[in-house]
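In structure tokens, the next block holds one chain alone, the form predicted alone.
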Amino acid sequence: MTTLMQSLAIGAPEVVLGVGAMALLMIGVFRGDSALRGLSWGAVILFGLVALNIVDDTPDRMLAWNNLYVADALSAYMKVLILVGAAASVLLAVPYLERVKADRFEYPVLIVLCTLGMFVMVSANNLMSLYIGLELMSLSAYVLAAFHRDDQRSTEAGLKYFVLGALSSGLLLYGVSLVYGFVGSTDFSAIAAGLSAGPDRNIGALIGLVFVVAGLAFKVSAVPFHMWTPDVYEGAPTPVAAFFATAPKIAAMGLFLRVALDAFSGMVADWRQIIIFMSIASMVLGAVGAIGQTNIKRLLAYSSINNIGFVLIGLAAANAAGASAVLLYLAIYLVMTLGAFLCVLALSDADGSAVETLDNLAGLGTSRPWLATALSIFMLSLAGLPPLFGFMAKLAVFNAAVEANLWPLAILGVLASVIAAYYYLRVVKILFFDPPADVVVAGQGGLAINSAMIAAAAIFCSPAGFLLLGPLGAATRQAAGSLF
């Protein structure tokens, strides 16, 4: 049993997280909208810090506040890419807030308290600390999508999120407390253990765990609970938006890595049934539902389900590759959609309107050709196609479905890359060979750091970052056999 100094101790990227929500918050009650950019900044230094803690130290496994919390390599490996997409929407949502006029000191501030709720997530070895960390993230998600109340879009996005996250919060608890009144424990060792007591409590979890999956699959918007996506990525402020695409759909992909194969690890036959049909459908629908879509947010929508359908596949090998190729799609994951979303806040027309339609971008190519070159490198990446870095994320999960013997789950995966790469292919061909529309106005980038955070991204996507294979396929191994 740890002390409250060692829960402290163990938990201090938690409680400096929460510490520093605290003081910004002041600090912009004082000081008003005024002081957003310094918050702004405030959080991203905040979370460096918290990053450099984790990193520092990393420890085996670690225990802390009666065995709620846990800290291992897999938390802390989730916690760096969570905060890198968290501090990434912060940077990139100042010039954009200033734009429309919705530049209040709240912004930063939820950011920094969503990302507290994913941390708790991420290290949760109880039902009851996964449920608490999960509707921190949702309460301050909630908040955020509508965060541009003068919008219809954003106030409609977010009570369309509000409605169905509640449900889905909903279904989640239901599985919980199915799982405790039929095993007698929500703590994960005691359910892993208490799992093999015999069929009748077996069937009573598994009841259980299907909310729960459910729940989670809400989360990480894959299919049958994806309905909420399109709408709201369309219609929450492109900022917003980004950020949902990245830290928390990152966060509740770990939280159900350590779900599936730590607390119900005995079920593996009867969970990974439900996580192969959201895994094809995903992938399908994901693939065949963008193909229609004129507004740019909305096939970057259909496409985070697209993915999130691949990186199922690695969970159903429930084995230490596939966990580990979920680690590394996420990773490569996070860039490239954050990346797309970059460009996409760098298009404004000459009122300084934002440019979503895919029929306006038509001769960005020739007008901003560095942009265009960017957006086409994260796109063609989405598509998995090689040489870009993207390619090394679907060989993973595809390489770890064949070694779990998941061979038409592989192939189908395939299939809907197929299927995916024409609507990818499709904004290239829009980008440099269609008639310019001449709506993009050069130069309407916003800070320097944002055009910064692009050249990165793409640099990560293209052939060079196979630079960077070793020490994140070292990093994701490492964090996956905390697992096993």
Given for the second form:
Amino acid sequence: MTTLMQSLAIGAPEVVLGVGAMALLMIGVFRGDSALRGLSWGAVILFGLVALNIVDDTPDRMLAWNNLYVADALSAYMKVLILVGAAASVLLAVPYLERVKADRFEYPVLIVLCTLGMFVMVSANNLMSLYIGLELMSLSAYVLAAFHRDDQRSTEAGLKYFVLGALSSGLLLYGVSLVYGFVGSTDFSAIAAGLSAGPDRNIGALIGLVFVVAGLAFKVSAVPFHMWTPDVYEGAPTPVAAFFATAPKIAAMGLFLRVALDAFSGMVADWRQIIIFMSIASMVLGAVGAIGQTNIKRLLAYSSINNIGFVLIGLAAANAAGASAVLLYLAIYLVMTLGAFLCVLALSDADGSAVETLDNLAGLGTSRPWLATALSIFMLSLAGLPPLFGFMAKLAVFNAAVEANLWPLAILGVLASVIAAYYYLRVVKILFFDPPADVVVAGQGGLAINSAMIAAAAIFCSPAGFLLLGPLGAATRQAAGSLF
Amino acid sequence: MLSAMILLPLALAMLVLFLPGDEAARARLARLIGLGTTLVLFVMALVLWSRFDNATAAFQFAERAEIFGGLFSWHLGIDGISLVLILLTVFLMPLCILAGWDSVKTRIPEYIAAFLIMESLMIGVFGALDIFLFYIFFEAGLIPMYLIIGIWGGKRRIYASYKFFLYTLLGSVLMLLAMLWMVMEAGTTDIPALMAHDFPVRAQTWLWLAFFASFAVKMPMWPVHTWLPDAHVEAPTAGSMILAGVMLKMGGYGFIRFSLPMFPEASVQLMWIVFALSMIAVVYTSLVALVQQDMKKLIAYSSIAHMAFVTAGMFAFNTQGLEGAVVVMLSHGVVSAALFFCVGVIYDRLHTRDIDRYGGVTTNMPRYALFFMLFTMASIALPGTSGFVGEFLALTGIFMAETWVAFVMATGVVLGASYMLWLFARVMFGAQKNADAAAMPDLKRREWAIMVPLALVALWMGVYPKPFLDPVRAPVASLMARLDRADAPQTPHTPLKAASPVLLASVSEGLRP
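Based on the form predicted alone presented above, generate the structure block for the form predicted together with the partner chain.
And the full complex, kicking off with our chain again.
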């Protein structure tokens, strides 16, 4: 049992984020919308401070707040990824929001709150704190989806996300109550202990597990809980879509790891079947569904569904190699996806409105070769083609599957990656092979920092990224180690 | 040295992309840098050759750096087989750059950069001693080739580029899974260690099939060859040269480096698949080549037929067969690149590859006709040319293994002579049907510069192949030792061996030179 002061110290990142969010909100309220730029930088600085605090901490496992909260190497790793995604999403949004006249100060504040929710999620050691974190994240996300409130599509995206998200929260909560009823606790260690001590097959807990998994699958947009993803990505403002595709997915995946491998570690054989099905379905549907898309944001939505399918392979392996593969995959996925969205944000036609149709990208290889090169790197990396760094992510999950003897999953996975390669190649084809489109894709001012971020992400995804394997591999192994 | 040979072209490719100045100046500078870099690499490879120790089968010039966090390592090194294939690569590259000197007109810095990256990756494939490093280099070559076909290719370039990419990728992903299993089983990613590891015989069959899927597509073997004619026809001349000259050899190299030494039992058990497919390929693709109207397509099909000699020779499991396979790869690398360039020369003048549009070219292009004839003869393996040495050795090896296979394969030589000679007759002799074809000027200086080295090497390998065979001997001998060991304890496929292993051993000793 820890005292309040100890708990506060262990949970310092969340405390700082919560207080910081309130402070940013107050500044925004008094200074008005003109504070957007200042608040954005403030949020980024806040993220930076929190990241320093996390990296500085020792990675020992520490429980706080009556065991509701856990800080270990896994949560630290996930939090750093979340912070990178959130900080990038704040920075890349400013020029966009100013251009579409949606430059209201709430944007960075909502992202900070959402980040706080994600922090609680990845540090949850109890189904209740899990739910609270999930809801804080989701509620901020619903508002963010509808952030461009004068735009019909954005409002629609927000509403759709809200309705389906509420449904998934309901499913999750129902599962939690079943688990509580049949195991007698919501604490992760207590659930694990209760399951191993109880009867051979705890049917009630099994049903509860299915509902919990369904709720979490919705958040990571795994098939068959993926329907909202393309619509929400398409409708939401592009920076918000970039955010949705990265940080919340990563947080939900980290949570998934902890719930599956910690709380329900005694039921691996039961949930593995579900994960395997979702993994195959996501990989195949994500690949096939993307082929017919004409909107690049929808394409990226299917790409994220497809990639989540590969991440789930690592989870299905349910071994240390699988968990560290998931973590490595998420880190690389984060950068690839952010890079792709940054490239989309850098496109606009002559009168300044956004270019989102794939056909309009034709000939970009001639008119803006660097941007086209960067976008190609992200696409080929998302496809997992060597020598780009995305290959390493796929190699790690397949390695885990082979170690766990999940041959059918591994074979279907590699075949799905070939199907997926087709539509990623199509983007490269449009960029470089097709004659230029009628629509002029003009260079757009934007922040120099966006270009810098594109360049950094492209270098990370290029073969140069392999040089980072040393530290990244060590970090993922350490983080995965805290689950086993 | 090997690291430098891989990193130098990569670095210069980046430099070429960042060149300043207007378009004409950039293009000029890019071409010069491309030619200079490839020549420097050629010299570096010659240095490697001169310092190479032919007596040992061990990997030389080894380098190792643990820069990938312990998952795999930057481990390079070459034996004789890698050496000769690297020599082939660096010999062809400057000629490829020259071949596209005038005929490629758009996006020249990118074009040069793509070729430099290709060169780096191909040296990497032949020099990698880490299994994942090999896979990365092996697959990475697809991206620049996809761009070369797609950007600078012909009319149906997009279809061809997709087909090329997806076909090869599909073949390779299963190999990746097999590699993962092997690394888990053996606990190392080192190729030399894996080559010495004895994998369980039951697993070997599956692993062999997974590797076969990849290398058979790359080779290409019948019936997974259909990407090749499309890719060749649509690729620019230099692209076809490098595709036929080097990239196809990666499949053969893969068989020698992985399938044979790592899965010797499976190789022995499944040799009938390779023999059957090779026999079909030789007859079928030769007949298909006979009826082609498109010159490039004809040569593409002839490549498939030649590659069948490589596969059949390798799986004959004797010294002659293996050495012959390597020499066929080298010879075909030079001769097919030369033939594609020959087609490119008249394509640049008339912009058609249709055989019927030409005729009587000897009259206005006698020097060109001379070179074309030389390469045609080399392709049909006339004694004195490079093709003869390889095909003779390979056929000898096959004959020693299975007489009937050798009989069918030998028909390929006859058919090869018919389609090549007929092509030569239709293009070079006869009446001059078209005025524009009759007005084509003879070779330019740049074209001479490409033809002469190719012709000299084709003759050199035919008259005095020893320098190319010497490095290959030691690795082939150690490969044979490995195959024999696998062959000895259980030999279900030849009852004779089971009945009297001593007798057979003495017979095979007697046959070995």
